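This document starts with one chain, in the form predicted alone, laid out as structure tokens.
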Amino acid sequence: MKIAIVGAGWAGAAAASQLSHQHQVTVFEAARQLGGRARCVPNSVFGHPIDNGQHLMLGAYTQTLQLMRKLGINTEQAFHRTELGIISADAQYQLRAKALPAPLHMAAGLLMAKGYSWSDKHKLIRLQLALQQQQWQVPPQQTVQQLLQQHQQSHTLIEHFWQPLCLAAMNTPIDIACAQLFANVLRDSLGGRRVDSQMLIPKQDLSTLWASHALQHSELLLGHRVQSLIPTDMGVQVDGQHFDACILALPPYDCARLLEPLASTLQEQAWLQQVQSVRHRPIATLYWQPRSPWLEPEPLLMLHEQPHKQHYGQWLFNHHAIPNSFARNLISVVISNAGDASLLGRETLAQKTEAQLREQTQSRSPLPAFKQHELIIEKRATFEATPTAFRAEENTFWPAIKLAGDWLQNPYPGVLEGAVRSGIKSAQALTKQP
């Protein structure tokens, strides 16, 4: 078959990797870089590439890691692997999984954790046991906040454990975030094998990491923003070119742009309105270049978000502590759910976040002076993962057109593993159809 894939993000790359060995695949990508919303920015102020956002993967990303290995990528060299840890920059809180078989790795880490009372530790264990007994199923429409309140989690646990985890995993505040999606993440990470809970920090930029490998057997048309789809009796025309089938590996707003002219029936129009209803949340990443390497040994630290001070940073990455990191000695700070932060203005946000870093790292190795910085705001980084968010299937009303993306139906919120799984599923749907 002759197949078009629109979008060279992680979903499109996954679909192409499945199809390109047996089919003629053409990939259309509006940008000049591969990777979609998890891609390389080649021309940074630092004189070397950075990513459009600091990403962290988990060992639980089984299909992503399996696909990478299938493509010949040595994942142990591509990532800095470390035990799951929640280590606050101010040294007030510390919880790190131990090098023991599951579930002892988490139990031992929790028992030896600092900053949490014995009552807090008991409540954490009780919540995980309750979720296991419920087979990780929660009441329909429940939010993460309601789940935590139901299981009597303390203010300390919510503010310094659950809320940072929820924002990191879902980019959605706990008061509206879907509890079932969060439970799925916990099931496959904290509740899984020791290797599943481990954190993987990329040592290569996200475009080089694997998308270039996944797309090496496809025809790539970079800088080509597709304008029209026209279904035919023999397949579909993409900007006038004939294909037997097409996969739209795009966010919902771009899918709606291309499919709106095709929606002629009331049913098709109602479905399209649901696609257009999907909301998004931004993520901001601030990169700093210190005048000398920061000698802090921890590669990842949790920051305390304090909106009343306009301190919005949540996670701090020290690339000097990551051997052979492509980001060299940069320091990066991630701000999930960055709507309020982005209203400050770029320079004010950078100044406030630097003040937050210096205030919260005083008990650690001295933070060097910074030479320069770069702020990247991905305005539509992930879909808003609420209990009522619409999540489409891969199939559409037009048999030759499939969808792929992290926003489609899968067990996870808007994470890279969800995008890869959707791309694989969409490719399989194409090859299985009559």
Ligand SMILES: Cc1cc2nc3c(=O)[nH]c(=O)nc-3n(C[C@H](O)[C@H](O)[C@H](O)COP(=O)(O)OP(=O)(O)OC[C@H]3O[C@@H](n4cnc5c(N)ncnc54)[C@H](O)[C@@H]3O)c2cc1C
Given for the second form:
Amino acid sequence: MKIAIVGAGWAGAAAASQLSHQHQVTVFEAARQLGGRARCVPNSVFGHPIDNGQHLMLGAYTQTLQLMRKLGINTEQAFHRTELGIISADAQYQLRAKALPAPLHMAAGLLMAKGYSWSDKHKLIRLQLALQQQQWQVPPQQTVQQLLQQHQQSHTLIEHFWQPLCLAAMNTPIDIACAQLFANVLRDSLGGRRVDSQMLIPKQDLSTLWASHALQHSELLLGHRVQSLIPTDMGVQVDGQHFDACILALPPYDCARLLEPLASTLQEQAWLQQVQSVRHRPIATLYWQPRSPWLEPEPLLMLHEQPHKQHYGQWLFNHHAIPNSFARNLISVVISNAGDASLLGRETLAQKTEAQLREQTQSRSPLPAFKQHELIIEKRATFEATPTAFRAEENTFWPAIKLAGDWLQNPYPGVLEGAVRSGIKSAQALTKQP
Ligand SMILES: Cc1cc2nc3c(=O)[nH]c(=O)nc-3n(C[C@H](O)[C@H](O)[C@H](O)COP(=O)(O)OP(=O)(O)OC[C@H]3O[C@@H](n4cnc5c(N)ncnc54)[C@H](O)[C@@H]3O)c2cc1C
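For comparison with the form predicted alone, please write out the form predicted in complex with the ligand.
Entire complex below, previous chain first.
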């Protein structure tokens, strides 16, 4: 078959990797780089490329890791793997899974955690046990906040454990975030095997790490934004070229733009409206180049977000502590749900976040002066993972057109594993069709 894939993000690349051995695959990508939201971008400030945003994977990203290994990627070299840890930059809180078989790794980590009272540790363990007992199923429509209230989690636990975890995993605040999606992430990480709960920080830039391998057997048309799709009796025309089938591996707003002219029946239009209803949240990543290496040994620290001080930083990545990291001379700070932070203006946000870092790392090895910084704000970083968010299926009303992307139906919020799973599923749907 002659197959077009529109979009070279992780979903499109996963689909291409499945199809390109047996079919003739052409990938159309609007940008000049591969990888979509998780890609490497040129940078003039540091003199070397950086990622479009700091990414972290979990050992629980089984399909992504499996596919990477199948593609010949040495995942042990490609990532810095550490035990799940929530270590606050100000050294007040410290919870780290122990090198023990599951579930002891988490239980021991929780019992030995610093900063949380015994009552809080008890509440954390009780919540995990309750979720396990109910097979990680929560009432439909429940939000993360309601789940935490139902299980009497304290203010400290919410502020210094659940909220940062929920924002990191779902890029959606706890009062509207979907409890079921959060429970799924917890089930596959905290509730899984020890390796599943481990955190994987990429040591290579994201385009080198993944897309270049996954897309090696496909024809690539970079800088080509597809403008028109016309279903035909024989397949589909993509910008006038004939293909037997195509996969739109695009976020909902780009899908809707291409499919709008095709939606003629009431049913098709109603479906399109649901696609258009998907909302998004921004993520900001600040990168700094210190004048000398920061000697702090922890690669990942949790920051205390204090909006009243305009301190919005949530997680701090210290690449100098990651052997062979491509970004070894950089420190990065992630701000999920960055709507308020981005209102500050770029320079103020950088200044305030630097002040936050200096204030909260005082008890650690001295943070060197910074030479220069770069701020990347991805306005539509992920879809808003609420209980009512619309998640499409791979099949569409037009048999030769399939969909793929992190926002399609899968157990996860908007993350790499969801994108890869959906790419694989979409490739299967396409080859299975009569
Ligand atoms: C800053 C940031 C931090 C993140 N952190 C994490 C993290 O730590 N862990 C994690 O798991 N996930 C993280 N995510 C989410 C993750 O990046 C996404 O879930 C994933 O990249 C989505 O992949 P995708 O293939 O579904 O979509 P995209 O990556 O959006 O791919 C779609 C592609 O289609 C192209 N395109 C659009 N329209 C057209 C057209 N008409 N013609 C041709 N091409 C077109 C786009 O240019 C894009 O390359 C983060 C996202 C951001 C932005």
